[in-house]
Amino acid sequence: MRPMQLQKLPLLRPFSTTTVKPPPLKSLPATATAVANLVLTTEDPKALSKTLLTSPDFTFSEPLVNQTLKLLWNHGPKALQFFTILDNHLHYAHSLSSFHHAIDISARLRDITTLWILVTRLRSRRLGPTPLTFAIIIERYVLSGKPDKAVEIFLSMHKHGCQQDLNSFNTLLDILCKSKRVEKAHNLFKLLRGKFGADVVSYNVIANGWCLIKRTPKALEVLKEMVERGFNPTLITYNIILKGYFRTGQTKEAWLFFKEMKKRSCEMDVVTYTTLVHGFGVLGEVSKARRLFDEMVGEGVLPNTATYNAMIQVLCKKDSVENAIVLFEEMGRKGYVPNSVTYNLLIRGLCHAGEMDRAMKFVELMKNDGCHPNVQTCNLLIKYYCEVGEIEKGLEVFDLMGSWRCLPNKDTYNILISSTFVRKKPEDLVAAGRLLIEMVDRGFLPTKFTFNRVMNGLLVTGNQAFAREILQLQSKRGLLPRHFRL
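Structure for the listed sequence, which is one chain, in the form predicted alone:
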């Protein structure tokens, strides 16, 4: 097997792989793809600024800017560069939604200075900040491992001209619960509900949090307290508990709870049946899952795409991908529209079965169906190609991401970097180093393990000079992982 070709890894990968340079602006329609391609391929900031601010070929609007920011999402520095340039446009002013995209990207990049500058600018323009602004910021702080700081920011919202209320309090609790910090959320709920109040949503959020970490008895305690305080459980409440039982593998308890729901004349919805289908299926009771899937229409509940996706996932994991494809075809005949999740489930199933060629055919079918491959699709293909030793084909998919209008994310780089250690050739480890540089350039901070692994790999394969170059480059940028050792 030949070594990885480093020329396959350009540091700025355009959306179109047919040309190295973008075509003349006069031939480009003012679409998000064309704008994103221009931003990615123009290395001179002054030239990019001049083009975006003065060219008559681009008429910017809120939808165009937001779509462009989404396309540039996985290249945070370029996305912020685009946003900053347009902030000086004579005939376009950023909307609240565009500011929210930029704030979210800044927070993901841990560029705290830019984040709060944007919040201040929002306020000076009387666009915000709004509760959604703070929800975005709080979620990013929690995801970066700073839940206490997130709570502090929530409590200081009023200082930025945005009053906290019950809805924003519920949002904070939900973010904490979904990041598995349920005990902190529950304690905060008990501490502050006197100030902000509580409603059914509050109790549902806490109950769902306990179910997420497989502590269903605690969720039942929340349900009991909810009733004692005069709140009536909703169907959402019951669906949360039902899903909680399945998470802990308690199929018997789940079924008894479902029967109790029927006794109480709960009007079951598609979420209830989707939960049952997925719950029984992933726990190995495929025939029961299929029976419920077939019977739900008789109970007056029509399946939706999510229900089909749940059954397809069950068949791929616990039965056979062939039966999943049969159901997929049935789905189309009955007029249900598959989405990217549907295709990704089938592609994963085919990859897991070792049928990579058929998986690629489904990618083509996906594109023909108007459902473009996304970064999850690409990561699946790259991962499975690399696992079976076909690293070159994984790199080919990596190259195709540009033409598929999606940029690699942190997982993409981690998968490719890990694959370079399979053969442990000097050329492969140089490729890992270049991937590491590109990864950081795009705003993704590698873990200490990944950074050390690449540096040590370069050292033991005789690439000490390149290792020092990377170390010096990242040290100057202040982007070294904590406690780095070489």
Contents of the next structure:
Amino acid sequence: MRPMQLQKLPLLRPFSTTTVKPPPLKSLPATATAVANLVLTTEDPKALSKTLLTSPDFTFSEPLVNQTLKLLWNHGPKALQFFTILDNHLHYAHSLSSFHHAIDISARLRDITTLWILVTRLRSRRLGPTPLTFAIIIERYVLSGKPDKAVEIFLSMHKHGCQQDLNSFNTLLDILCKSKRVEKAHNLFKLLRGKFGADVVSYNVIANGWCLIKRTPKALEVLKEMVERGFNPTLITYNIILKGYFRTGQTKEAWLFFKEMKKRSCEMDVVTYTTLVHGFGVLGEVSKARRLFDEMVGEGVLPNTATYNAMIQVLCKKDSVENAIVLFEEMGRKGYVPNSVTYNLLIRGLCHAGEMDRAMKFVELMKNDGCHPNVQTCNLLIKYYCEVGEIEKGLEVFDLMGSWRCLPNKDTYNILISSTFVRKKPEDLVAAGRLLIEMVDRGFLPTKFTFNRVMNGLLVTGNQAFAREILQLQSKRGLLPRHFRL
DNA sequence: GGAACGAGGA
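Okay, that's the form predicted alone, but what's the structure of the form predicted together with the DNA?
Okay, now the whole complex, with that chain kicking things off.
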């Protein structure tokens, strides 16, 4: 097996020859790539600083800086170095959005010192912090398993010069709910609703939270309570409940609820129908899904891309890819624009049917259609190639990711690493070790399980030296979950 | 890249 190497950033390849998009900002991605490569390849900080601050080749602007930071997303420390150097530029001052990128990156690296330095600087520049700044910080804290700390930060926002209001309160509740900490969100809601004057949105957020963790009865309680307190549920509220029923597999209740909505002449929208099509379909009631899909226009509701995607998924899962492709073609004829979700669904469907070659043809079609393959496209291709034992092909896709401008994520590495355990070849495990190192290097934290698995694999196949190296990495970086601190 | 609902995930 060939050695794994760090992926290079996408090189200059601004436009595919098959698309005919006029490029108004075409120099921008190119310049961002050049800046990112410069940052990555210049070892000496002083030299980098000098080039960035004095070179006439670069005219920094907010979009250029943001693009560069995005390209450096997998190289957090380098990204922050770039941000800090540029902060001393004589003719360029960072904007709020660039600060937000930098804050997000430092939070992701769990570098709280830098994080709060940036917030303080934002304040001294009178650019912020804004509610969005705190939404970013709070979300990162919640994602790293510190919801209490996140709440504490919310409650201390005003000390940083940003007053809490109903919007930011609802955002906090939503972040907690989306990370499945619904109980905590609900308690906080009950505690502080008086203070912030909770509204329909607050109730919707909490009801949706309960539905997300499949506790639809609790969502119904919230609905009942909001009515008792004089708030009128909206269509969004009803759509939330409807989806809740499908999440718990209660198709009967969903249907009754829908009929009740109709009876009360509630205005349905495209979200309602998309929920129904998807809900019935994935639960096996394909013909009912199809009927709703066909009849919605008669009810005065036009489908959109999401609706088509729902129907396509249903056909892929419960009918056949071929029929899904028929619908996809019909969709194009009717003028609906497929997006990357559409393509990913069809590609997955083809992979699942064992048609890897046709799946790759759809990837080409996707690109020609101006839809870039994204991480999910790559991950699913890699997964299926590895599953059928073509690890080399999976690695090929991995290597192609750079030229497709998509960055590998934690899942990409996990898929590839797990696949190396199938054949039990010593060289596969060495590859796993390299991937693990690269993964850590890019700021993705492997689980203890992954570490141990790779290490055991190396020990069993006689790679003692490499195993020791991995162990050192593990302890040096303090990467065991119990050492995590944000 | 932002207050709430629908369509790709081990």
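Residue numbers count along the first chain shown, from 1. Think of the rigid core as the biggest set of C-alphas that the two forms share within 1.5 Å after superposition. It should be emphasised that the depicted structure is a prediction, and the values quoted were computed from it without experimental measurement.
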Superpose on the rigid core, then tell me if the C-alpha of residue 448 is displaced by 2 angstroms or more between the two forms. no
Core fit, then residue 78 C-alpha moves 2 Å or more between the two forms: yes
